[in-house]
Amino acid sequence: MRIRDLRADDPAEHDAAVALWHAAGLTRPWNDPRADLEQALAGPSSSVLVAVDDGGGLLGAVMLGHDGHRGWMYYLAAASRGRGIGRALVAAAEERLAPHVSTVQLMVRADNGAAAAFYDRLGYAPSDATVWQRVIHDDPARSASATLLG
């Protein structure tokens, strides 16, 4: 297993990306997670990280960005558990964002127990902090789905 950039001209690339979000279970129906891939790619202080076997084949991914005071992770997926995929892009992205930031944070959705246990593993812990939101689009989909989030 390798870790490098997500191929920015590669769509099959970006489709098993998405594809392995979706199939983790990271994706809600109001995010588009191509959108956010795109946006990642294009954005000066983010980026795809991706685990490829021997053969190029995607066996995890992992965005990640920073606003040069803290680093962020998202959508952490890994094609199987328990064969250190996972932790390897972490490990990646921590050492990608250490240059910039001294703190890297994400969230995890509170009913994603496994996805908190494996980030406590690794040293991670709930932060003091508390995140707030406001829908800003008029999209009613948008803003059911940010209310249910609450």
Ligand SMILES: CC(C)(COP(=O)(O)OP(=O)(O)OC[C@H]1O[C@@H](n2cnc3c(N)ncnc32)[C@H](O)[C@@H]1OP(=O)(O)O)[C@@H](O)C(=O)NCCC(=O)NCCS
Given for the second form:
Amino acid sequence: MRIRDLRADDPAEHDAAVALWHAAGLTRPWNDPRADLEQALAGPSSSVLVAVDDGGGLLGAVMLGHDGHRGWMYYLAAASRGRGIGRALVAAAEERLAPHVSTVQLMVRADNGAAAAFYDRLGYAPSDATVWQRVIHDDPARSASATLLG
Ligand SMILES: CC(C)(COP(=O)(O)OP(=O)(O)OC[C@H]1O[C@@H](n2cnc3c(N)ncnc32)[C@H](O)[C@@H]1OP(=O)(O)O)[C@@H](O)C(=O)NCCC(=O)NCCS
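Output block for the form predicted in complex with the ligand, input the form predicted on its own:
In what comes next, the whole complex appears, and the chain from above leads the way.
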């Protein structure tokens, strides 16, 4: 297994990552994982890392980025469980983020006890802070153009 950046110029790899995220149950009707992936690849402080086998087949993926204060991980998924793929992706994400931030964080959905157990095993713990949010618009095209404008 090898961890590397998802190839921005390989549409088949984009498709494979999005398919993996769907199969792993990470997507919701109100999210667009393909748009998220493209924005992460376009951003100066965000990336998508993949785990691949010797033949280049996708074994796992994670999206990551930092905002100057904290590092974030999203969309962590392993194509097959219990083989160390998730652990390797988190380690690679932490290594990528370490020059920029001292803390890495993520959100775990309340019903995803398996993910909570996985992160606990890796030394992560729930924060005292709660995540607050507000939907500021529901126009995907507007988010995409905002990215293009920087
Ligand atoms: C969460 C996920 C990425 C873990 O990946 P994985 O490759 O199966 O995990 P690993 O094999 O690297 O496991 C790493 C450690 O966590 C432990 N672990 C993994 N899943 C666990 C679980 N459900 N309960 C308890 N421990 C678990 C492993 O035993 C292993 O421990 P060890 O290395 O100390 O022996 C994977 O289960 C997955 O794709 N889940 C669906 C998507 C998801 O929920 N993503 C997280 C969104 S927040």
